[in-house]
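What follows is a single chain, given as structure tokens, in the form predicted alone.
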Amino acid sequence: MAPVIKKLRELDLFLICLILLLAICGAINLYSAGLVRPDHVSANLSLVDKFLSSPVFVKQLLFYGVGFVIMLIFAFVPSQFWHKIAPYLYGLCLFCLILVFFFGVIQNGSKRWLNIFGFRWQPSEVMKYAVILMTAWIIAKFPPAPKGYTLRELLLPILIIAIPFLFVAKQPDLGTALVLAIVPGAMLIFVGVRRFVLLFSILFLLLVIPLGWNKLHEYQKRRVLTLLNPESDPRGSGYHILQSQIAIGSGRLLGKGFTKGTQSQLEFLPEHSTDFIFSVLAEEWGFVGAFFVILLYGVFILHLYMMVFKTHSAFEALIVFGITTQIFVNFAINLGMVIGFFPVVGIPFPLLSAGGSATISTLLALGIVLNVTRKLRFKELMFA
């Protein structure tokens, strides 16, 4: 027992506490969001019946449990292992995306999942982190010159990013596809690119946007167009945003109370256990509860970014930067989506939204980060 405790002492306990707090916030929220019995607050119900009244909550507890076990295991897997397998992991995830293209399960008009022995898995969630590892591998193997990468030197990283981007966009899952491009792109900018490359990239995006607009599905175009004026289609493409804004606004300062949210409990708020879980939080816990979770996330993300500059190698710094940016981008897009700043693109709130693929892959990635911070913590303990 003593060796186990000694090993656990090497971990970044502050980071683990932050992850646990976010998971607890997610579990509490999902219990309310997933209630299916109208008499869930009845004094006649036993504790077991109350517990089972929210199947989403019960299932998510399982995902949290599996995810935390994987996170702690991967916290002791050396970063050299990820450096060795990064190309193979990327290839495996790309193969899974190809399988989705041919054999994927269709839900809500999108083909994003594989059905494996009764378990529905979304390969694009793991692909987000595989692209981060692969980009870090390429940068570590071919570091930029002091002035940064040239356009020619960026051809390989761009190809690595573009292939999964196209497959995921075809599902269609535009939100995840954009994240697949944004995060590794931020990693390349972080290590340095030539000014000409940045200028060229901006001009290229401006030229591609009209072409990309024509490639969007009609429902995606409507979501973008109704962003500025959701009242123009209150029962169609503007419905999600309007109901989310009503839920958030009605929470006011202290909220309506746990399990008392009318928008979620009466099923007015769509996808309230996944994409719009933050709306449930704001309705039931008000501004105070929403601010607490945002502040908790701010501390969490800031702590992770600080670790980037304490790492021992370029590869470790890049994977911590990439994973942190991945979580931050998901958080920012989801938050902007539920308050009406961004179109509804189906990006889950990290560690709060229900979903096995997203939860387990996020905790797995945080296990990789814990390994990097463990080495830093171990060094501090050695010289304490």
Contents of the next structure:
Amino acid sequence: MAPVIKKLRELDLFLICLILLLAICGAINLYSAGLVRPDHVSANLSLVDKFLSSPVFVKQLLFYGVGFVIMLIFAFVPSQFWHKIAPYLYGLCLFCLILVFFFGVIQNGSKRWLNIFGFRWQPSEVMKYAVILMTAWIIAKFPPAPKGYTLRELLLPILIIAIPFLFVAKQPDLGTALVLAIVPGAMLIFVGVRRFVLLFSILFLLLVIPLGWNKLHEYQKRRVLTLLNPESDPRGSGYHILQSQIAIGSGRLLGKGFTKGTQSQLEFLPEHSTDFIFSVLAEEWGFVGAFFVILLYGVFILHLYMMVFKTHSAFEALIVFGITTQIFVNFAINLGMVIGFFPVVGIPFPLLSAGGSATISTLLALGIVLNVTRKLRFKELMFA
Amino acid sequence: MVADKSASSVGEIYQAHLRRNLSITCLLVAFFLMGVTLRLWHLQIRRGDFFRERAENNRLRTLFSYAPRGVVYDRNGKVLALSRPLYKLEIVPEDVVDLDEVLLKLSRIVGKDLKDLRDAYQKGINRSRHQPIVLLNDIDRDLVGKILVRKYDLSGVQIGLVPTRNYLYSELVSHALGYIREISEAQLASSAYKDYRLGDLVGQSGIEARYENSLRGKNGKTQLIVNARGTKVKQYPLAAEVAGSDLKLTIDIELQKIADAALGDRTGAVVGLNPKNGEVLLLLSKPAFNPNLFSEALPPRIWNELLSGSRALNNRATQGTYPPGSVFKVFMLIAGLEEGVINSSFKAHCPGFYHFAGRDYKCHKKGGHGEVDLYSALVQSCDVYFYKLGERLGIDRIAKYAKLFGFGKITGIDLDSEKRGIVPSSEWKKMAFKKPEQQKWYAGETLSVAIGQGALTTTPLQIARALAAVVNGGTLFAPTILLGEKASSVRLRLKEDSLNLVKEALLGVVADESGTGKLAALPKDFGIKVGGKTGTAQVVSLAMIKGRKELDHHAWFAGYAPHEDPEIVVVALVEHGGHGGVEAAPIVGKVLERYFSKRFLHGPGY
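Taking the form predicted alone as the starting point, write out the structure of the form predicted in complex with its partner chain.
Shown next: the complete complex, the earlier chain at its head.
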């Protein structure tokens, strides 16, 4: 055991504590969100029965457990491994996205899934991370001059970002596509681009947005419009956003109490254990609880960004920056949607929403961060 | 791009520049977090109460149960209006297992098209799935039984119950009772009906409207907690229903029946009052309507007929205004005696007309009555005597006494929309007309008013209470229709001598051989003397002026009995009936006969 503990002590314990704290908050909140018969909680149930009365919670505990183990395992996978496989992983994911485009399974009107031996999975979820690795790889391979990348130099990275973006946007899954483009884009801007390139891209976006608007599906346009006035169609497209705001607002300062949220327990709040998990938290724990989690998340994100310079190579630094930005962008889009800043897009709250693949992949990514920010790595460096 | 061959380290990339970019990133993150916090502050603290209420509205629903409406009795305890359950076939969407199957079974049981039931269901479906949808209204008891027996395999089906009315005598007391009908949109909007809901049945006229609050009782309330699908999660009672209070009316249904039979198919009104306490014993108006029809949706055809055709909704006893004709002479005599312009020995000669201001005013008897005094003038209803009396009094003194007896204003009975009628006077004419030449009062008009014609109009109820005031020694009541309620009254300052003189003459009208109201007399063996006055009011209508058709006169009779100590006043009016003594007097006679027959059979004190 001793060597394992010694190894573990090399890891960023503060970060692990933050992750654990967030997972605990997530578990408590998911217990309430996933309660099947809220009435029976107060009845004389045994502790085990109470535990089992929230199946979403039980499953999520399992995911947290598996995720933590995976995180700790990947904390000891050297970064050279990622550097080696980055282009291949990217290529494989792209191939899968093309397969989805032709042979994907259609569900709820969009083609996002690939059926392999009866197991259904979304290549776009893995692509989120593959594109980060690939971007880090290419930046590390072709670092920018002190003044930053020129437009010509950016052609290859932009291609790397644009191809998966277009495939995913075509599915259509605009939320994921946006995350796919924003995160590597942020990485490129972070390492530096020429000023005129930045100006050019802003101008380009301003031009593309009105054109893109016409390309949007009717339901997507409605979602954007109802954001401006959710009351205009309270039973239809405005329903999610309105019920979410009612849930959050009705929590007031101190909340309605654990498992006492009427909006979530009576299911007025849609998707309350996944996309709208934060509304449940804000309803039951009030402003105080919501603010606490926001603060915790802020410390978590800022701490991760601080880790960017605790790494030992450009590739590693960019991985940390990319993963952190990835988590932050997911967090921001979800939160923005829930509180009525952004239109409704199906993006879960990282580490708080229920869901196996999202939880495990986030924890896996955090495992990579733990690895590249390890202390006491003299030996490894010496004998690398 | 320049290929970087060595494993690049952070230090080799432009470090200061990266540190700056990272700071900007962190700042953006902090900025976003602040924005989120402000938004949460706005939603949870500033608008928290608003959203808390919205959340409560989401989950709380109130179910109402109806209280039975109060029963209405007549003065002898006979039931006039009952609260009867109206059964509705309902279905609760959240409890239905297989809708198609249930509707198919139901359609077989009730013998209706499956399509009709499905349409009713589709029309009623909404987000509140715990709320029953009415499939069929007013189903009979047999069907209720059939459905309840099979309830075990009709998931979600239930029998709803709403109290409605059963008016046992349908048309007989319709105007006094009024009717209940589904609440109108205008009523819903008014503050007086703030705790009513769409579809509630509300008293719309008569007693039903006036005593709506006590008859209605209080509806029961149950609070439900529902989830987003509208399924009931919990329920707890908020208020139990309180049955409406019963009412006992002063009306005697037996008198009502007799008057109805006596009036027959003719249009008119019969009113009976107790002159001692102002209780309304009888209040009949014809044509009448069947109040049982109103609790259901009424076809527009019937509704229009009631409103404009026969105007059956009109309560002619309180809302019909007619010239009183000779009945008014009773009050003319009292005015003359009180003002001292005549006395019992004042005489007039009647040649059959009265020459005044270059015109001959006719008496109804062509040859004339010869010399008449107060007594014979009233008994034979000599117009010339009253022309002279009117000339001596002048219009304003006539108006003063008419108003004293309650004409020209509502009687104050507990029924809505009572009409006032018109008491003409020189002042009234100035108010009623705009052009100066029309505002002048002509002395000739005084003569018309003196015999109860001209612009003078009264309701049958006004005549009844005014006559009651004459025969009870001068007490003018605001008639009451609720048993046990003391009628308010005014004591008129009249000389006993004048009242007695007029009463003697009223007795003569019925008792004397030459009297105009002989047909109102009771059979001799009753031993009860009846007094009264006939009236035959000319009707000047547009039709008549155009010469198309001459309308018959309105026939009046206002009588009372027993003469010595009157306990009932009865007024009958027959619209365009003809002669009062012939058409109206027998109606009053029959009512009085019925009223006193029990006493005759069982002896005094019954």
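Note that the rigid core is defined as the largest set of C-alphas that superpose within 1.5 Å between two forms. Fair warning: this is a prediction, and the values are worked out from it, not measured in the lab. Numbering follows the first chain given and starts at 1.
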### L266: Cα shift of 2 Å or greater between the two forms (core-aligned)
no
### Core-aligned C-alpha movement of P123 between the two forms, 2 Å or more
yes
### Task
Look at S110 and decide if its Cα position differs by 2 Å or more between the two forms after superposing on the rigid core.
yes
